[in-house]
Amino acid sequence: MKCPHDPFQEQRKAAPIQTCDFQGETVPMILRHADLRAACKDWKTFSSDAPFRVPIPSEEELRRVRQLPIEADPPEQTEWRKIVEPFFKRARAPEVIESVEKLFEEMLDLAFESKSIEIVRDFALPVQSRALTYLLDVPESEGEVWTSWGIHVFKDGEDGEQKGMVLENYLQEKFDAAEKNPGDDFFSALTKVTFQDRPLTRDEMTGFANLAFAGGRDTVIHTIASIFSYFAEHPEALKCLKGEPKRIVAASEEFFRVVTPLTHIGRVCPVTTDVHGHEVKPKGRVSMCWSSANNDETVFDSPEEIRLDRKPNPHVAFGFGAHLCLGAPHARLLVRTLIEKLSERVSSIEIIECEEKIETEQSYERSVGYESLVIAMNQH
């Protein structure tokens, strides 16, 4: 049986590669873990200094700055990185997972006192806004701010391009407060840091804050959704999982290798490159397909099922090498606690509704999480 989270099975056993066309280029894409990860770490062949065009689909149209440190290669993009690294490393920070431990607590009592949750919109996106404000140390009435531009920054249901221009108009007001007034938050933060014994331009701020906003997103979103949706169906999974720090840790892991929403990310080849039989020219892209490594046989024993204890589990759903996700300690202390949650307070779990999201494309159709999920909660 083909596992919908895995479209990729039949031509990751017969070859490394899989072409498919996106915005009228043929892209090779790395279906198989060893394959990705030498290429991973083979940062001069495989470019991420490519502005715009590391996500699949390119953002040309949605952005005007460069996104740092994701669209750099070492060794400045490792000095990038130290900028705000600090930052995203707050998740490890007791007051923060506290807060995050609070604001489950809130909204699941927000759910319980309802007879049905939407829980991409009610739930997780609320749920993403208001923990980033943890991180990013700013007042967390901006999670309501944040809130309100939906899934996707670029492109939750109104036009790109306008959308690109909120988050930036937004990005400008924060930085010009933080210039007059600064404090030890992240718009701060990047008024007052140097980069090579200089100041950051404002272009560069953006393009910190321009990632810090759009990446990580609506992939945490759809994970907590997924979660919700599988102990619907695995009532005895929470059971199982209650009191046990270990066993969530690597229930956690697991949602992330099979969940995987960000089925891809490009990398451009510098000069011409053969990748596994496939001519990339000059400028070319290459994808990394996480999703699809995720899933590998020779990797995952039986990697269609979803195994809460499995171990050892080298998913790469956070990237691999030197642009591992700067907001992978963020996304596991959300996940930790939202099963850690469930499991203390939930009996069982109702889906009423569901509308899959289908991410279509010319060579594959992949579920990605949902686009809507209606749930009714029993408590314990």
The other form holds:
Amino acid sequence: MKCPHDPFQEQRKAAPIQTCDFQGETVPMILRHADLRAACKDWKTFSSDAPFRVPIPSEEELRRVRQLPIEADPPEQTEWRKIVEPFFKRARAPEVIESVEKLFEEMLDLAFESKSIEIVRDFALPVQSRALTYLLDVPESEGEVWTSWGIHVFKDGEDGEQKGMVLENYLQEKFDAAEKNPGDDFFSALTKVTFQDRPLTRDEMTGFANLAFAGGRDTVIHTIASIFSYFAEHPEALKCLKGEPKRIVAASEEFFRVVTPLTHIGRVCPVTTDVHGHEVKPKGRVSMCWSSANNDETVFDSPEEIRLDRKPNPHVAFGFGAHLCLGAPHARLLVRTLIEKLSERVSSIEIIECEEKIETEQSYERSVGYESLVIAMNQH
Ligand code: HEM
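Switch from the form predicted alone to the form predicted in complex with ligand HEM and print that structure.
Starting with the chain above, the whole complex follows.
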């Protein structure tokens, strides 16, 4: 039986790539850990300088601007990245860590008040939205607005284009306000910074903000829901992790490896390129398949097993190389704090109802979390 998180197993053992049609284009997916890391380093051959085409499927219909810094190559990408790095580093600031701890305490208090809770929309979504306000240094009340946008900022249901406009209009309002009355928040910072000695254009500011909202949303939400589901089936693991910060760090990394909420992401070949025997035409795409690499049996011993003490754990759930996820410290903070608080306060979790989220493509199906997960929790 194929592992639901790893539909690439057989093909990865047989060949370094699997082809899959996405929007009428045949894309080779790089499956093995070493090949994928080499391709990530080789940004001249596998470029990210392709607005809207880095995500697969591409997002021409869903947004108007190029996302930054992801849809660019070094050396410009390195400069773009530096502009927003100070905000992403806030995940290590004591006040942000403290706010995240309080947030999980509060959300668990709320969850204990009712007999059951739907984790995806009523726990993970507000957690993600409110925690992002700490990172971007905006008032926490904004988190309520962001929660109202749903799981994916562009496509929560069938309303992609309309949804994209809600985010777009929101961002323009924030930049207008920041230009009139700048503060220390993320939006204001973007109106003040320079790139190559000039101010950013409004589209560039929007491109940064768009990614800050889209990048860490469903990825964080699906990881949180999957962790609840794991502990429902393994209550003994909660006991083992209680008061054990080092074990919690290792467990977090294993959850990121196993869940790998972002299956893959694209690159574009500027010229005709041979990708392990498959010819990619100029401007054609290649997929960096993080989820397959994270199950590569030549790197991870029994990759299908969830070993919360797995070490080393060189997973690529956050990517590799120049574009290594800027939000990773924030995602790690959230997952570590969730595990810490669950292990302190929860003795067991019961799944009442669940609907898995399945990513369905022409050549694979993959479980990437939950559409909905209703649970009941027992306190210590
Ligand atoms: C479990 C959660 C997350 C996962 C699995 C994840 C995954 C990834 C991956 C695989 C990349 C590399 C893309 C590439 O190589 O083209 C990436 C980049 C990025 N992510 Fe995340 N991400 C997560 C959370 C977040 C969060 C919370 C944020 C923001 C608050 C965020 C913002 C970004 C940004 C800005 C980049 C682009 C970095 C660059 O191009 O230099 N991510 N992420």
